[in-house]
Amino acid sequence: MSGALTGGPGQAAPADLPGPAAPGTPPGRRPYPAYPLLSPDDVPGYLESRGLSSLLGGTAGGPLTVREVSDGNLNRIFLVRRDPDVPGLAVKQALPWVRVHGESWPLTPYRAAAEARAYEHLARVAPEFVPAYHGYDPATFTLVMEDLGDLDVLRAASIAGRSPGDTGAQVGVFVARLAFATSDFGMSSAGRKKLIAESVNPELCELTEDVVLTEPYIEHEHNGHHPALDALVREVRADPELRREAARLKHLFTTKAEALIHGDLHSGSVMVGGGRVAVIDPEFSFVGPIGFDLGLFWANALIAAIRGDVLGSSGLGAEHLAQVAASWEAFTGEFQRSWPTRADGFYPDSYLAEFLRGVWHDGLGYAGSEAMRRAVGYAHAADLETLPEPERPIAAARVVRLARELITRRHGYDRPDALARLLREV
């Protein structure tokens, strides 16, 4: 999106936040230290000052070039690099507010924190999906970490016609990887506690309560849809069990506390190219529901195969709709493998498949959730809104209609194959 806010050193954000939220306040209150926000102009010295520009490839001493890339709500994002042609360093810095809403919107910086300390569990367990990590300035609320301008985003490359490829069994390899690893069967009780109080996630949690998991089903000043979609989204705003739903679906983010998730794994954070994917932007990290990562990455793959299908492009669509049977797969295959090695025996072999039935159901809960906000709710999906007259309103209202049997059927549906069949008949 666009609304950047530039400032250099000189322009601090605002430090006379009030203290405890009181209730009804919008979330983002938590007090913060006054901090500079950093310009292009900034950061080679700002490099230079934390002993990182030696990481910097091309011909020593060469020029430094800067090139800011945000495009998301919260962030801002430098790529640096002493070689335009040789990949360099990638610098994030977390605003004090939502980018487009500015100063009217806050929102904490600390969410850099809970990314940092993703990143280096994720440098652990999964270091081949994620960009190298070089660590995080507090004064600052900065990361550093390899730049990846040379893959694409996964949704532009998906809106640009290119076939997915491997990307869902990586991602599914990955959510396994880190759901295992952080969850009861990886870690110790005294361990999991640990991890639990470290990272609380208030406010970005209370931002996936409100825009992902309440808004899309009341009428809210954030909410938007195509004209077309009118008479559908009143229909399903007074659908009881959907309503209920819905709200047992928020209830269990807030409440199951499985594993640390990624917490916003769209098709926005996944990189791809050369074989390579990698995913970023872990902000929205706290110990969740392991179905929510995966739920998240399914309804984008079916918004994916919805356009493809509205397109003409039925092949690419079903590549799409593949995503989601090889992400499962893959995260099943992974966690799977990783079973004989937990770390407390008393769960039974046969706990493993009644625990996984319940990530799927919930995944797919997760999905209709993200699918529902994609289309109705806060920051349409761009595979929608890019999508030309009629053909829009038309992908918007199957989107909303499989949305809604996700959310109010997904304990109906057993297998990924199933779903093949629910795309048509939506």
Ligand SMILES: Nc1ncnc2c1ncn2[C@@H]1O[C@H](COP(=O)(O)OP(=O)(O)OP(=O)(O)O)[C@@H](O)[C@H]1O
The other form holds:
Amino acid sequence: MSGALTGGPGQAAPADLPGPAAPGTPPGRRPYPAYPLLSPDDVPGYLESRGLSSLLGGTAGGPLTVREVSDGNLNRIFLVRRDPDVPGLAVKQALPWVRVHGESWPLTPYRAAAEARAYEHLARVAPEFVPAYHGYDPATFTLVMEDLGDLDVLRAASIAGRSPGDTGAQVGVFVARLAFATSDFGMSSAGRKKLIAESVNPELCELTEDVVLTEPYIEHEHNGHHPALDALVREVRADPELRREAARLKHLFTTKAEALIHGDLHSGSVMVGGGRVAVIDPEFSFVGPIGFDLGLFWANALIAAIRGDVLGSSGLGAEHLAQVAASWEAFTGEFQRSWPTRADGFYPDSYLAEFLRGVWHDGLGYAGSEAMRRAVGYAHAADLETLPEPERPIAAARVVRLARELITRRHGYDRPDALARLLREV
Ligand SMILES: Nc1ncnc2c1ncn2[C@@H]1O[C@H](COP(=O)(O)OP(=O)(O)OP(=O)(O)O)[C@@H](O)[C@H]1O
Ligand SMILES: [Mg+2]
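Okay, that one was the form predicted on its own. Can I see the form predicted in complex with the named molecule too?
Below, the chain from earlier opens the complete complex, with every other chain and molecule after it.
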């Protein structure tokens, strides 16, 4: 490996626990050992050193090809192939900062340990919905997994005008499998306490608390919006009811330890193609509210629906909107199927309906949080940003009004079909 040596405070820390703060470590930041950053040239030798090269498919005899495909904000991803046409392995390394900002925005590389932990659970409870997972190297904060090179990122497919098909139904089953298995219904009391302790993810949770659940409601340098939305954004930020409900959702996020969640289930974390739906990037995973995963998926389906509408493809818009109902039905169906196997028979059947109602309303609220953030906060949805004028601000304003309604009046919506009317009204 020849990559630059990155500066941690130079002090080894266990993979999943904060080490003692080294001199010069800013308060609240976990020290991490210095580690080499992989360059594309390093990756073949790196795979060899981990004994993983034999997992590369294909029969071509030449040198391996390595292609960097980092299109997210945070990490570096390399796709490695023996044969250019045969998917091989994906190598994902966490940098000690936010990739698109560089060293000016430090971020713990221990996020890779959180992603690895999540994949270990997912490989057990939902293997068909994730890339095959080939392990984590704590010394370099690097994961190796199946190359999903034949699949496309759902957000990109939606922007290209492709139908979402049955993606929602599959994502609903995915969320239910993870949620049930890691909730008090799927685990013993003692096992759950261990899971909660092992899965703390303080830095990434704080990032969500800031960027998704706080900053969109205040003036902040991370935020941005189209100038045509100035008056609407001022009005929204001055709305005391919205502030109170946004605060309630933030507090729910920090306190409602229902199940291990993915934590970042937007349409950039779902890959689709060839009849397969695969969920990637669970680095924000921790034990939190189940509705957060559903809500992020719903917000991005609703944004895609609004994009379809403003471009005049109402059929496609309706298909994206239908993903909300499809995922909810699949989620509840799978959860109900697992219910008879619950670990604690004290919970009666009558509690299940009440529990699911709570998840639904939390999901609507978090759909609002995510929609608001994707229109006026940090990291806007490409579905909106790639629209032409004047559709771009028209769509963004609809997203803001939708978000405000979902956050403030989520308890007034009891069924997915009510969302069609809401979408028309905004
Ligand atoms: N296993 C995989 N197979 C093929 N491509 C992949 C795989 N994992 C990731 N990618 C590609 O790399 C991109 C970035 O991956 P990922 O979302 O995990 O990175 P990230 O930096 O954590 O992104 P984000 O900013 O959303 O957190 C994906 O959008 C996808 O194009
Ligand atoms: Mg990520």
